[in-house]
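Next up is one chain by itself, shown in structure tokens, the form predicted on its own.
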Amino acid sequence: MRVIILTCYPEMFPGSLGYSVIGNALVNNKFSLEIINLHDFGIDKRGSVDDEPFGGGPGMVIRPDVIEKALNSIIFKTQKSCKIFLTPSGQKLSQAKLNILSKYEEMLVLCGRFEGVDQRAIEILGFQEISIGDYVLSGGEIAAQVLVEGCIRLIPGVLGHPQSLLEESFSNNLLEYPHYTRPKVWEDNQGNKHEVPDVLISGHHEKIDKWRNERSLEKTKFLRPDLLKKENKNE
């Protein structure tokens, strides 16, 4: 996959794109990031990209001129594409919605900062909106390295061991069980002594995976109920 990145902070890339499993996804090919500043295509000498809102009110607006201008400065090479920009406001991300977009060949990211970008360069350039959670941050970079990773980890060889994409929290509109490790016994700075459970270390492989299936519906029951009403209805 090609991922192609619209930012006025090009130095926060690769930030987290640069570790781990992700990183070596990307040492490795199997996607590749471009980080285009949008200050290059600003209106002035000092590199402006934003204005103040018609209407009135506080802070300042990415103008869609200045987005149609990057815009122009990208050959797409595939009709396998999608332009994103990230914002509160948008469709909420699911892994539903990160397994249709990992199938893309080329992704285009837009950052939003500031007060927002106006809406002509939105809906002309043809930009998906997507939120990453109800809150707000003060700029979309950390949000498309969430978006990227999501995607890049979902491609065919980036992960070592994919069955764990079959066992992942949402892959079934269930929470994934809790995982324990060594020491088998551990014993905390106050003495207490907390065990691994018996059935992980039985050998017994159907009673694991009947016993992770239950504590998979217990967790979801208790920090996600609205999960089980969503698979409800999908029955």
Contents of the next structure:
Amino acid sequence: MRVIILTCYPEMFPGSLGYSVIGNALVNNKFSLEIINLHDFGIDKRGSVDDEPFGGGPGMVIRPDVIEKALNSIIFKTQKSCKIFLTPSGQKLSQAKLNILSKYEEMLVLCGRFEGVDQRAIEILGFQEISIGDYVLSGGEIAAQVLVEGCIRLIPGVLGHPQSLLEESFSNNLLEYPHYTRPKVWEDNQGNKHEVPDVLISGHHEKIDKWRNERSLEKTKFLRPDLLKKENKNE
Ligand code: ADE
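Next up, can you give the form predicted together with adenine of this protein, since the form predicted on its own came first?
Full complex below, order starting with the chain above.
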């Protein structure tokens, strides 16, 4: 996948995208990352990109002509491209949405700052508005890293163990079961001993699967009952 980021803060990239599984995917050309500085397309020598909102109110709004100029500098090489604007007032991101987005060959991601982006640019230039959750960050750069990481790890060959994609949280509207590792008995600072559940060291795979399914359901009922109601819905 080719990922193109439009941002006022190019220094914030690759950021978390340069580490671990995704960092390796970048080095191994499973995806490419192009960072475009919106200030390079500013309206004056200082590279100004924003102005006051019409109708009054706090903050500044990124101008549509600046976004258009930045977009004109990009040549899309395929038909399978999408344009995303990250904003808290967008459609909420989900695992199902990441599955869809991960199939694009080119993804352009516009990071908002200030109060936002002129709505005409979003509509006329064909951006989908996406939010990573119901809370407000100071800009879209961190959200872009969340979105891109979520997509790239779904690309075949990026994860070492593709089975983990099937088992992880949200893959079937359930939270993932809990994990345990060595030591078998962990003695904490207070001298209390905590054992790993017996079934996990029984070597009995059917029993382990059953136990994990039960824990998964139990955890989902307790922490995210809304997910159980969502079953069979594509959200
Ligand atoms: N920019 C600021 N907050 C955001 C959010 N929750 N999702 C996406 N972009 C954002």
